[in-house]
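Take a look at this one chain, the form predicted alone, written out in structure tokens.
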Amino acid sequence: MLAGIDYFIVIAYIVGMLLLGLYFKKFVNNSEDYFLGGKSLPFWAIGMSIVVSDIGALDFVGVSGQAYRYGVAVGNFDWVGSVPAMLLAAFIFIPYFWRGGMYTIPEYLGRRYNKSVRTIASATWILFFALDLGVLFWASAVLLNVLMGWPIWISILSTAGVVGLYTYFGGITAVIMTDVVQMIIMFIGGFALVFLSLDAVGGWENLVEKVNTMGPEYRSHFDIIQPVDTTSPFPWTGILFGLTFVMANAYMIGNQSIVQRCLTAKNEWHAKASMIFGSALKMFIPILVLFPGLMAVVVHPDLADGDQALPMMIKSILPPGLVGLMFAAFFAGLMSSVDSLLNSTATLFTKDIYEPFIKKDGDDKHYLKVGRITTLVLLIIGVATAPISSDFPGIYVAIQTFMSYFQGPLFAILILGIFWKRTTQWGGLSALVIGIGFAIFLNVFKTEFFTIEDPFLYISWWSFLLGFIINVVVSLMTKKHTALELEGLVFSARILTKSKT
């Protein structure tokens, strides 16, 4: 249990937070400032926010329970996977859709192909970020029934409660700016874990020798690179195939909730900035979330569920106020998602689903209350569906098992989109339908074509190369779209920039 100053720790920092997020309402006056911030935000915040939300609770928890089974090599995702892509989307992506003067990416890919190609790819990214709620939300449980002793939906309902209040009326300002402050808090109390941890366990050269005594499953657990026939999850060749060449770059570019940040940057240089300086942050990462659960294997050797490593640590190893601090960190990453998903998914349905087909004609007030609205709901959706996670032995690896289903496919019609001119409606229409059909055929039959227990990243790649194949094929043998219909929406033509009236 925590000590009373971990208590005023906690609660002080919730109700900050919660104060800080309801100042930026006064900001909120049309649906632009509330999905786009009004275009004024700074490199500085939104490199912060893309940091602190992509981490946050699922990270804290779900990769240090990975690094406690399987070692080290999770951290490819992050210096292997997302640091390479930040930078590629910096210098190349996102200057492109700031300028485009979008507020989603499907709606790039329905101008680009069809409106049937931007409803399939903005529902299914609705549909996984409300999935993806429910596991940030299941996160949050299983720290706070280990370190509290609350019940499971307690923490569930609160932490809905307190994210869902300062998210529906800031918008994303509230969302970018909380962020600003949950990232300092996360690396102060990060960092502090990391470094008491590494202490008592005698500093690293101990800690490597204890763990590779203590049996033939542990001898990996330092290998950054594994073998094809790892029994772990990161062999090799998926980390290379389906992570870096597809997984990371589909999603520090293709992913509403990292884009729409860059979005709401003052200018294009701002935009660029945002996604450089948050890919600096984010080589600190797996220090903060890997570290923990290895230092774990030698301090709580015999954890049944490696998604216990964290709180044990912090229960174990922390000093009262820093175990306070440290869950506020862990409350901060969690909150930085769950804002990040409602705005994004809010603004998905508003402008991809609500505005094209249910009132086209609205006034901007009335697609304000619909944002707002949709945020509601999906707060009941992700509270509905936090079970889900507890089905699958990672929570890390249940959302990546979820992203394997359709970001293979997506990406490729994405790319292929940008910088192939021969690319056609149809082209897309039929990667992204079937591709996402053959991820799941993959998934659903994995036993069958995969050696590993959870094959998301090979499931990934195959998809991403069928979708990218089909597109091809299709688009040869269907009509090409004139250069009058793909002015600004291929690499190569002038892309157009939105002026202000």
Given for the second form:
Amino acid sequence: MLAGIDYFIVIAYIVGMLLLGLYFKKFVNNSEDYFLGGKSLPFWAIGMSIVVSDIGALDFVGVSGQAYRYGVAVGNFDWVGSVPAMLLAAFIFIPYFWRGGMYTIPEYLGRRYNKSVRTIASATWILFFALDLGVLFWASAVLLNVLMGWPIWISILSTAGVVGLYTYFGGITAVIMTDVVQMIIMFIGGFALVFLSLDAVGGWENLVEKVNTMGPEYRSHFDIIQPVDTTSPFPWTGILFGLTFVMANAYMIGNQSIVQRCLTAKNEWHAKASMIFGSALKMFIPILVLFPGLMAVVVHPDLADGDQALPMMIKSILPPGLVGLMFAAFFAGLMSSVDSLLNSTATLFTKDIYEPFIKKDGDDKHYLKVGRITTLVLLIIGVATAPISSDFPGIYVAIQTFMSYFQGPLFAILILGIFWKRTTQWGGLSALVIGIGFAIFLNVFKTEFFTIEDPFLYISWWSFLLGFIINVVVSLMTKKHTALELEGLVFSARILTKSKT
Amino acid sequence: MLNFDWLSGISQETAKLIFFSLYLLIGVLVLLLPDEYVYEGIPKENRHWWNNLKLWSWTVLAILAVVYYQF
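The block above covers the form predicted alone; next, return the form predicted together with the partner chain.
Now the full complex is given, and it begins with the chain already shown.
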């Protein structure tokens, strides 16, 4: 339970975030301000926002739980699972999207392929984000329940109220600037927990020695590279093929909530720099989210559920005051993820669904209004779907499972779309539909095909490969696009040598 | 086949070398980018070495390599 000073810190944080977010309401005058921050933001704010949106509450609870069960191998997601993909995004994809003045990734797919590809990709992201919202709300409830004894629904509704208010009024500028403060608080709270936990277990060397002597299931807890025949979800082949080559790229290049931030940059250098700066900050994330889980192996060795590792560490290690700060850090992670999803989904719906299909010739104020109403509707959906998350054994794995359905096929059409001019609309559409279907098939029958515990990394790789092959084959059999149709949409060495295409 | 069991003969040490090679390859590709492209968006008179995104990229890749060497 929290002490008086902890309550003060938490409440001051929540009120501060609300006021800061609402301050940016005055900068929102049109839909570009609401969805792209008027293209005026600096790299450091965007980079910090990318990181804090990505880490979120899921990582605090879920990754600690995974580290408790499987060790440092889960750190691959923030290390090799981020840096190569973010560099590729920074130097190849982001400049194309930024120069093209795009709002959404499906918008690029629509220009490169056709309207159907755009709609399927957008609808899939909207579905994923809506489910993701529910998972995030549930993650908050788990921590609040352990720490403060709050009923599940009270915690879900209070989170939705605060985040919803500033996202509704301030748009992406409010989202990014509150993210900056949230990231600083997360880092302070996270590092405080790591240092005190490390002290509690007698230092790093003592931790390694104790964990290694706890039994055979802990012997590989400090091996970042796991063998192919491991039963954990992280064999090195899955990390290399599924994570590094597919999921990481799909996430950093094809994820609306990540890329949309870069599109708010004031110029192309800031857009590129935001991704690279973000990748540098991402290096520290495993220290904050993974190490507490590892240390919980020593401090609380008999936890039935790994997701309880972090809450139990906070409860047993941190003194009054720091508990409140850590809770504020957790809340920061949660809020930043929720506000990102709300704004990005509102952008996807308004730009890819509402504008092309429902009202083509509305004025700008109308689309601003639609974006805000969508934000409200999403909040309601997120709150209503939160209990579904309790049916999954690990919160983090649950979200990866949702993503693995379409990350592979989506990346296949993105990479071929930008690098191969022969790719056609029918190739892209077939790859997306069949690839997603194949990923769902593999997931449904995963016990028949795979030997590891949760094969989402393998599913993403094989569905990517099938999507890639189908895209190539169908494209070669169908009519190619004209040079005029592809102008500014396919990678050319000219982009590297000419300042603007 | 779907489980990559055909790669089970590769040791964890060799697998780690594969990851190091990947970082090196990315670093080399970054170096090949023209300076003009890397600085795009900054006026010529305001370009400094600390704005060079190649340097940023190499720093990040170096930290990544150290982490994988450590574990």
